[in-house]
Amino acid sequence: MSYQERRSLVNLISTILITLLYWSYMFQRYPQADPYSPEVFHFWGSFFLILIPVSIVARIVIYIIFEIVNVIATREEEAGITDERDKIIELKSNRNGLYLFMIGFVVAMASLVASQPPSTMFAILIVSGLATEVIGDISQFIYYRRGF
């Protein structure tokens, strides 16, 4: 297994770890509360706004240990050069995450349309990043597995 496709498996299975200990975390602080109260705009608000520098901070530590683990038991380290191939492979990755992203982002919207509480569409707003993700990982992983 090459060194790009361990590190695509590493951020899949951080993104997945990091979201949903943070996930499960903080719906135990939801606000039982009317639906369109602010309680429940603000446990949003923050919940997005503390999700990126918690992530941010995990990632850092979990490439960090990948690296160092990395290094110890294959004895190389990253090229620091990357390619075209490299490059296509990552626009490619990051398209197929974005396109899954803008129907996450249309479904949440049309949940405000059929009269469905916020919650839901910050729910799915959630679900479709964590899949952007996901799709993106699991898309780079394959690209680098075939070869393209």
Second form
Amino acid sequence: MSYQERRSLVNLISTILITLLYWSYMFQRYPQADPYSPEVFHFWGSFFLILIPVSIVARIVIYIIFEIVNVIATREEEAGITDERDKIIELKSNRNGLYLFMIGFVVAMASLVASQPPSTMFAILIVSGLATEVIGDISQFIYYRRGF
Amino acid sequence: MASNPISNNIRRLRFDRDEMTQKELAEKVGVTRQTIVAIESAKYSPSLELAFRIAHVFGVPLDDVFTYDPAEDTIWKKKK
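Cool, the form predicted on its own is there; where's the form predicted in complex with the partner chain?
Below is the entire complex, every chain and molecule, led by the chain shown above.
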């Protein structure tokens, strides 16, 4: 398995782990109030705003650990270059993920039209965000696995 | 997967240059070894710039490294 394939798998596992751990932590703090109350909107706003720095810091830590373990296990230092094929694979993977997010966004808006509470809309957005990352990482792994 | 109309002689050219390794070639043209593997196995067609760089490393014209077969190109197959 190449360095890029291993990195894609680590990204995939870390995305799922970070999101699930964050969800389980935050949902314990879900306000027991009217679904349309300001506390509920405050909760969802802070949910998204805190997720961004938590996700960035956790990814940096995981990436550093991965690099150290990779060098120890394979005894080869990666040049750290990103070439034209890497860039195309990244673009194609992001495109695949974003297609899914567009569908998720439409479904989230449709839930409001169907008179569902705002929590349903936010939950759909979060699930689409996770699915976007997962599909992007899986696509990247497949593209690297088959050569392009 | 669709067949690639572009084939190459990189493996033979490496062999002729004192069995240059894929890693050595990758370092000379500024890409990863996996990209050279993908090009050699015709899974990835490089940019024109990278193709010229590879030809330059071997000191041969571009069409000695890469060959194009229109019969394998899907764009012509569709028009037939």
